[in-house]
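A lone chain, given as structure tokens: the form predicted alone.
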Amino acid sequence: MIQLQQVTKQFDDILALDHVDAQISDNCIFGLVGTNGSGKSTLLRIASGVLRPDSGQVCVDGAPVWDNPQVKGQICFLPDTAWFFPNATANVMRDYYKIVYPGFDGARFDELLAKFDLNPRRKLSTFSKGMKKQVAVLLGICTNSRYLFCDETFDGLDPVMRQAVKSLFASEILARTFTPVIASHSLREIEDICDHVGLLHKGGILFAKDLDEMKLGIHKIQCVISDPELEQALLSSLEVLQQEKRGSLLTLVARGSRSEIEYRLTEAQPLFSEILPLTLEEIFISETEVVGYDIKNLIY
């Protein structure tokens, strides 16, 4: 378990973190998303021991990271731009990571950079960005680390790749304790394969919590009531994060339990009524609104 006590940043007159705290239990996909500049990729370089905090601390099981070889050994960081030796092909990248790390797979490496169909013997300044990309995830696999650091992953990742690196993860949490977290500004992609979420904003966790349950927590409304005083009276007896009138149809993000926003549309007593799933980017949306981040501020 990865447990960030009080974690603070600052990068001269920049606070990248302000007093994080965050766990994140073993053996579940962990997605991290957060408006820009929130302090996505420090968190991952201080989690990982590359950076050291100002102030707090990360811990795994209770051991700190920071000047801990031995804790550092069970997490391997993938940044933004995968990082190569000038002139190194991805058999020269294997030996290093067999240096680095003692658990490292090389076999299973082989293995899957021919499931790729990536040439071990090119030299990787010649690859795409996406093909570096999968080289860099398969090094990070077969570290066999514990956790799994991986900052915009997804990114230059064909639809295919994508879904091949996604099943990887997969197959690795069910074969032994692996525990991939995953900054990315792609919400579709986080849902899509993470368990838990964390939200950042101005460095600050806005909440970090199980996916599912996120979004049974929280939902769209849209109805029509026909007598303004019901109407005020629903919109009093919720926690709206979002609300919009067109003529007379009025959607809301409310946060709360299906049953109880059921029964308190029924008291309103519209003519229509539906509640709907909302979509990680939707919530991502109405919780940072919230806090100031409203997109009709940086459009109108």
Contents of the next structure:
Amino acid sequence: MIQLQQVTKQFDDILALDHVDAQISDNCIFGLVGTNGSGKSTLLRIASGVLRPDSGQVCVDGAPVWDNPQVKGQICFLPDTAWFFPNATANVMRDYYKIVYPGFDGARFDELLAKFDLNPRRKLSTFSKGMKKQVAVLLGICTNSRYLFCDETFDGLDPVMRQAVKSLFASEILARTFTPVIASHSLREIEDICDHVGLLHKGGILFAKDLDEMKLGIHKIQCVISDPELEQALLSSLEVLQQEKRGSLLTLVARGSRSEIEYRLTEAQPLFSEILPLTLEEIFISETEVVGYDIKNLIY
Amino acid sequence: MTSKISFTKLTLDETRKLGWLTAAQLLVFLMLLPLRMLIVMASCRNSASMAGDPAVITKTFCLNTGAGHLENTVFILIAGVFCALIVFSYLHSARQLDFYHSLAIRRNRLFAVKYLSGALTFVTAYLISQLLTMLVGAFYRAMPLRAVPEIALASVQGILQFLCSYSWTLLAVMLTGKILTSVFAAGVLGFYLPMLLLLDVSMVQSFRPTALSTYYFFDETGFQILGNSSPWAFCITQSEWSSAKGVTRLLPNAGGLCQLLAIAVILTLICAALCHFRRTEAAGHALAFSCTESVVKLLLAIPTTLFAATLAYELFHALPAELAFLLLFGVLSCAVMEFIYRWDIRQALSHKRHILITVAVAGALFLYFRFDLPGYNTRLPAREEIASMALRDTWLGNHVDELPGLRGKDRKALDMLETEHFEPIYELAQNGIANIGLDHYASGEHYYVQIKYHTKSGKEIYRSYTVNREPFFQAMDELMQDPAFLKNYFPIMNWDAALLKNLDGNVNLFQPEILTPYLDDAAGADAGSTDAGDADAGSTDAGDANAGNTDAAGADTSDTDAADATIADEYKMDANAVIYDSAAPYEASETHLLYSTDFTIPASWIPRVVEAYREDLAEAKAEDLTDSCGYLYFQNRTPSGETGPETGYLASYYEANYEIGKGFDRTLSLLAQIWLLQQ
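Swap state to the form predicted in complex with the partner chain from the form predicted alone:
Next comes the full complex, and the chain you just saw is listed first.
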């Protein structure tokens, strides 16, 4: 388990992370979302031991990450722009990774390269951005490290490859103890893959929750209620996070189980009612509004 | 739990990845060592003078392969600079740092891997080149077995020099966050101290006219400082402290190698510590440690500003212009530094506090020196505080330079000339201080003198003044009354028989007519054999001295004849060296003498001439010497300066010139005889 305790990082006069506390459980896919400049990359760099926090610390199973080879050996960090040796081919990188990651599975890497149709003897400098990303991800997966930190990994991958990589992550989780942490500025990109999501904003983590839990406990309701008193009664009986009325159509985002909401809705005798599933984006907008953040203009 | 990364595997892999760097260095060193050796050896074989002498060929081989070869050293140092900049360039790339710093390896270990792989690129290329060079030597039979350890030791020295340069450049890399500023920082590390010395020299020249010598920068002291100003300079001057052993006599001594090793180790440890504390996010910044920004800025801007103000003083001698320069360069130097830091011209004038500090500190120092606030130039210790003083003028006082180890060392020379009877010198110093600030020093009316005050408290103060003619000669005449002063001031007074035996002597007269009054007597002395014998009677001592016999009283006629025979023989042998107009035979006319201004003193005459000169000198006035009509000059024939005790011996490399005053009757009389003998 990865624990971030009061992690603070400042670059000159810019506060990148401000006393961040978070916890990442093993064997789940953790999505780290946030606006550009919210500190996602900084957080991953600190968590992988690239950067040293100004205060606080990141621990894996209680041991600090910073300059600790024992812990860092369990982590593989894939930055947003992968770096390869000048003139290196995938084979060269494989051989190097074999040295620096003693658990690296070379045979699997070769096999995956073939599956992804990547030439192992072609210079990586001639690869497209997406192909480089693929090589980086494959290298990362084949390290067999416990944690894989991916910074904007899906950015640049085509939808097919994105899906393939997601499948790879899923199969890895099934096969061994594997915890990918994926940082992205796009909620849509990670909505269908992450189990847990943490939202970073202006250097602070707003929350980190289980995604399903979050989806089951929050709903979007559209209804038409002719009696204003019943409408008011419905609003007061629900924990409304967001409400909007256009003409006679009332749209609500409310916290609570689906059955409980359905019961309250029936009591209001609506002319028309519908409970809709919320996208991750909508959940975040609603949640962040509750805690006082207006991120409508920030996400996407 | 994970397995540890293999240090050896990683180092070898990194070295392999730097194969291109090894190849590049190999190319350079192949041209520098074996290829050059082929050319040198081939030319040796073709050279008629060298082909038959194996010792010369061996020495040539060792000189080109071994220690003390400047070009080799320079290329080794350059290799160190390039290797450090290339191997550790990852510290300046955020992308590479993301990669390397995420690996499960401690930073110090990573540093060691990189350091070692960089060093291996050089060692591989250098050793291959040295081995090939040795093969070339063996092929040309220029490399005896005894040269092998010498070349091996020289190779060790080369590797240590590389490590010094490598680590020194690495220090610049560690302190900076960009490759460009690394290069700049390396330059600063290498040349900051010499630049400060240059500033010091220029300020002393401008504001301290009474300073003894502003040219210490260029003498041995200056070279010592420069030689220690950076590991690069240290390596280049290394041949100075070789053991004087081996074929080349430039074999590095153990102490020197230990010094190099110590420098390399200390620098490497500092770099390793800096690497550990260096923040990853420093990549892309001008300096890696933000706390050094203002310090570096001020350390560079203040001397630059001070130098600009001093330059303005030299150019304009007007305070407003000097202050304008000071202000302008204070702002400019800070702006340039800020631009290097931020790479943004709009921020060039930010941190105005730094500009203020620069202008204030440089201004304060400038005004302190310009107006001589500490009273350096006018300082004159009270008489009762002084234990002894020394005077040296730049004309007659130069004789001290003849002594081994004293040439160009004004302080040492003054130390030798100290006298407790310092009243004349003190008065001269007062005159010198009164003359400070004179607009014009007339040639012949003013004399430059150096003075030392040795106070009773043990303080030694050295100054130079421009003094007036009258007090100068007055003081000199008074001092020359003292035999001890005379002996110190004119080393010729101390020359012993052993030295006289080894001297070559010559005469140069710029007023040859000075000999005329002595020629008739000399001709008379030379007319008959009896007369000649008489004329030479006084030379008996000299002849004996030449023969190593100091018992002058016991000399007999046969000795005298022998001396004459020697004179005649040497004259014949040395006839070509005598410059005169052979078409105009001697008729005791001045016209003839005008052509005959330069002639040799036969060896057997030298002791007599020196003795006569000593007697004349003891009675001479200083003014006669400064207004001389010619001079005697002597040179030691001893092959190197290794002979005897310092005092009383001529440095082998230096000619001793002694002025002949108009009243030097004894000397001129002898010179007239010699001249006649040589006709």
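Positions refer to the first chain, counted from 1. Only the largest set of C-alpha atoms that superpose within 1.5 Å between the two forms is called the rigid core. Remember, predicted model here, so these are calculated numbers, not experimental data.
Fitting the two forms on the rigid core leaves the C-alpha of Ile14 displaced by under 2 angstroms between these two forms.
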